[in-house]
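One chain is shown next in structure tokens, namely the form predicted alone.
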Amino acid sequence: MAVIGGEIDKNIVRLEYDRGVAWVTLNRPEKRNAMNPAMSLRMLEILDEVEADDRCGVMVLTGEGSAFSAGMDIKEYFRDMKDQPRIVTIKVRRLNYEWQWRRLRYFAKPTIAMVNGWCLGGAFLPVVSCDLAIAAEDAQFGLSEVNWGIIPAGNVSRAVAETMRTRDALYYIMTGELFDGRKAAEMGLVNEAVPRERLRERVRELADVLLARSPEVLKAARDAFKRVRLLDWDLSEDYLISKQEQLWYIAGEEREEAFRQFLDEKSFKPGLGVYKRPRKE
């Protein structure tokens, strides 16, 4: 088991920048990118780095080799933890929760999960925490916990309830059966499934669409949607009005430019495209 507080293996997650996109790749292909404490520590470092780096407008999360991620490393999280004090197991598991949903769900930059292969158990959580998800048609998903005596914990069940229909979710939680990327798209776990050879190209296309939008507006819109799902109608109304007023000041120049192009120049139509964003020096 990786020692908490020791030196972090930088190669366990790979980070590359390319034309506004930060490609973050889980890099334990020999373990199908199973997540362990060292990976969690490295992901927390990378999220901090990417969030502050102007080279990133959109972050893509994927896996090296044949898997997105096979979920939690059973040996490191269960067998090796068997005789550890509870405080140690709690600390180690909190590392997962910290990056997989506390940090990722409300990340400063738009996020896309690119599911290139196996996606099992605990790997559902970062997929759902990303704003959008595109899968290979032949990617294999599974909630296999029932097959070996545990439940989809660590907020995995909450992530599934957020995205999948109740009957579908219970079917796969209770049977542990696999389903492919096409089925994942049909059930709402991912946005769409494409042939594997088109996967990176499609994700790049989607990232470019997001890069053409105002990052301040995207952040506000993403956060607003996620927050109001947990509120009643009255609180939601108050929150959205406050959020809009806040954005009025944060992105005022861009909004006025959009109004000018629509009302004065008539150079774009909001429902059919995006305005030409002003260049920032």
The other form holds:
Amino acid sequence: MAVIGGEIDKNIVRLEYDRGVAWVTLNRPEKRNAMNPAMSLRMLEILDEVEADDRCGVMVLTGEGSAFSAGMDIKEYFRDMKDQPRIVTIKVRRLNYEWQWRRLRYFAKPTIAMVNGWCLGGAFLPVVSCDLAIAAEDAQFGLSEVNWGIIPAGNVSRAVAETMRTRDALYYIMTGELFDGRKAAEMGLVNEAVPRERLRERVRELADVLLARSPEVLKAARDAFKRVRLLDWDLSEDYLISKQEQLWYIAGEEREEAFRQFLDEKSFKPGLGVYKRPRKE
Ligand code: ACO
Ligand code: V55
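Got the form predicted alone; could you also share the form predicted together with acetyl coenzyme *A (ACO)?
To see the whole picture, the full complex is given below, headed by that same chain.
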């Protein structure tokens, strides 16, 4: 089995850099970008690469063809496992959660899921793990697990609980019904839905907004938000103060510049937009 040893299939996910954005494209369109062990290995490799590359200020995750992803590969991830030793199943799952969940959630750079088409079952996990998500209005979402006799496991249910209201979540978990990008935006599963022909342009625009802001501040702000919701008020207060004090030293120079532009030069108003960042070249 390819997961244990063997070459990594580089083609199964595409990586392109363009003006600060790393475009990461699940590239198995003939299988609707169903996620198999080979894809996990390549994604883990890409995430390591992208995180360390200065050409990436923002990472976008999307899919080639008609699908974002049709979820877990029902053959390779489920059926084929029954002929394998249990340790292989465990390893295959671990590789999967490692990228879809742990690595994405606290990724070093801001992340945007660009949901271009089918987004089914297990595909909800990477979408929710990304900081932001923009969908095509006609993208089709569905928790189709129930349709073939499993539950939204592998933390898919947890991801759904994080982003959807209880009634909506249970409705789609129990019916397996499809909903489109517009509905996903209405329910808060994605930030926005835009016409498909505008999708890339809108994501580019959003990435540019993020690229104009301090990467250190964005990293601290995302992590802090994701972590404090698990804490009680006292711990949260202390965590946020500590995080902010840490950041005070990490991003000090930029903040001094912002003070100067607002308080001395009066060339910008923090309530209305971002200060002019000193260029680092
Ligand atoms: N696992 C394995 N193979 C898949 C998957 C999948 N999740 N999704 C699509 N494929 C394969 C098909 O078997 C087919 O393979 P073949 O060409 O070798 O016969 C190929 O991809 C194309 O799929 P079609 O069904 O022909 O494409 P179509 O555009 O008509 O339909 C759709 C797309 C609706 C996404 C359909 O493929 C489908 O229902 N896929 C399964 C969706 C699903 O329930 N995923 C699992 C969710 S649960 C979980 O992730 C844990
Ligand atoms: C599911 C997903 C999984 C898994 C088992 O959504 C079931 C169904 C994302 O991983 O391991």
